[in-house]
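Coming up is one lone chain in C-alpha cells, specifically the form predicted on its own.
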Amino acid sequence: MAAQRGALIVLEGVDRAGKSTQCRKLVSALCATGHRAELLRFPERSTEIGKLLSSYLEKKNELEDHSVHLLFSANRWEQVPWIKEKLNQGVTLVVDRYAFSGVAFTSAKENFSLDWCKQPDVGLPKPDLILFLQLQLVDAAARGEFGHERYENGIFQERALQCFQQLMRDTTLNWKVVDASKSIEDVHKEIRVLSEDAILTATHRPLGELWK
C-alpha cells in the first residue's frame, strides 16, 4: 500500500512576524508527537540560485527587479522534485516563505501587476495550508535585527501587506490568519492545532498544483 502523503504547510507574513521561531517549533512538535517533518526554507540559499538571492538581500549586489523575481521563482522550481519526493514519503514539509512572499514582494514594487508576479509559480506544489502570521507593522519593527536586509523597511513592508491581503481573498487556497502578537507558545499552540487538521485531511487528497 502506498504511503499516505505528507502535507505541505507554508508559514507567510511580513519580516520579523516570527515564522522561522514557528517552523521550527512545529517541525519539533510534529516530530515529537510521531509526525515526520521536515523544515524547508525560502529562498533556499545553498543553491547557487539561493548564493546569488542571498548577496542581493543582504545588499551586496543588485539585480534588476524583473531577473530578480524570475531568479526567487526558480529558487522554488528546483526544489520542486524533493518537495514531491518527500510528501510522496509521507514527510509533512513546514515551510518558511513560499510563492506569496515572491509575489507579494515583487508586486509591492512600481509597475508591477499581481497577476504578472504570480505566472512564474503558476504550478507549484499547492500548499494544504498557509498560515498568515498577522503583526502590525511597528510592532514587526521593533523586533531584533529588523532592517538589515533588503525588503525591511516599514514603507516597502505597508505594500507588502496590501498585496498579501490581495492574495488572501483567493477562495481556492485554504488561507488561516494567526494573531502573531501573541505570546511565542499561544502562536504555537494555534499553529499546532492547525497542522494537525492540514496533515489528516492531506493524506485523503492529491497534492494540488498552485494557481491552476
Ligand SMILES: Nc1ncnc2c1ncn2[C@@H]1O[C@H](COP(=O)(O)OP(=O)(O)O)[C@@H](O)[C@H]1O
Second form
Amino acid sequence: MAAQRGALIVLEGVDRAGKSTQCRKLVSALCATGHRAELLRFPERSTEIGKLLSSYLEKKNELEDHSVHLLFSANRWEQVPWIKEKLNQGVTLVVDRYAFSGVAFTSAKENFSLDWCKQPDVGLPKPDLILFLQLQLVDAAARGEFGHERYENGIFQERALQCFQQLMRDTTLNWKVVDASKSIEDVHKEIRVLSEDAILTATHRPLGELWK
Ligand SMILES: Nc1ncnc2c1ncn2[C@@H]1O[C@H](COP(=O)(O)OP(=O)(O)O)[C@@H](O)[C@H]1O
Ligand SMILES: [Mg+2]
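Switch from the form predicted on its own, shown above, to the form predicted in complex with the named molecule and output its structure.
Below is the whole assembly, all chains and molecules, this chain first.
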C-alpha cells in the first residue's frame, strides 16, 4: 500500500506574531508523537534566487517591485518538486510563511492589485491548513523592536495586515485564526490540535492547487 500523504500546514501572521517559534515547536511535538514532520520557510534564502532575495531584504540591493514579487514566487516554485516528494512520502510539512505573505507584502505597495499579486502563485501546492496567528500590531511591538530588514515598519505591516484580512475571506481555503496574544504554550496547544486534525483529514484527500 502506498504511504499516506503528509499534510501541508502553513503559518502566517504579521511580524513577531510568533510564527517561527510555533513552527519549531509544532515540528518537535509532531515528531515526538510519532509523526514524520519537517520545517520549511519562505523565503528559502539558501538558493540562488533566495540569496538575491536575502540581499534585497537586507537592503543591500534594489530590485524593481514587480520583478521582486516574481522572484519571491519563483523561490516558492523552485521548492515544489521537493514539497511534493516529501508529502507523497508521508511527511507533514510545516511552513513558516507562504504565498499569502508574498501577496500581502507586495499588495501593500502602491499600485498593486491583490489579483495581480496572486497570479504567479496560482497552482502551488494548496495548504491543507493555514494558521493565521492574529496579533494586534501594538502587542507585536511590545515583543521587541522591529528588525532592520525591508518591510519591517509599522505602516507597511498595517497595510499587509489588511491584505491578509482580504485573503482570509477566501472560503475555498482552510484558514484558522489563532489568538497569538496568548502564552507560547497555549498557542502551541491550539495549533497542535488543529494540525493533528488536518493531518488525519489530508490522508484521505488529494493535494490541491492553490487559487485554482
Ligand atoms: N505567545 C507569545 N507571547 C510572548 N512572546 C512571544 C510569543 N510568541 C513569540 N514570542 C516572542 O516574540 C518574538 C517574535 O517571535 P517569532 O516567533 O520570531 O515571530 P515571527 O516569526 O512571527 O516574526 C520572539 O522574541 C519570541 O520569543
Ligand atoms: Mg519569523
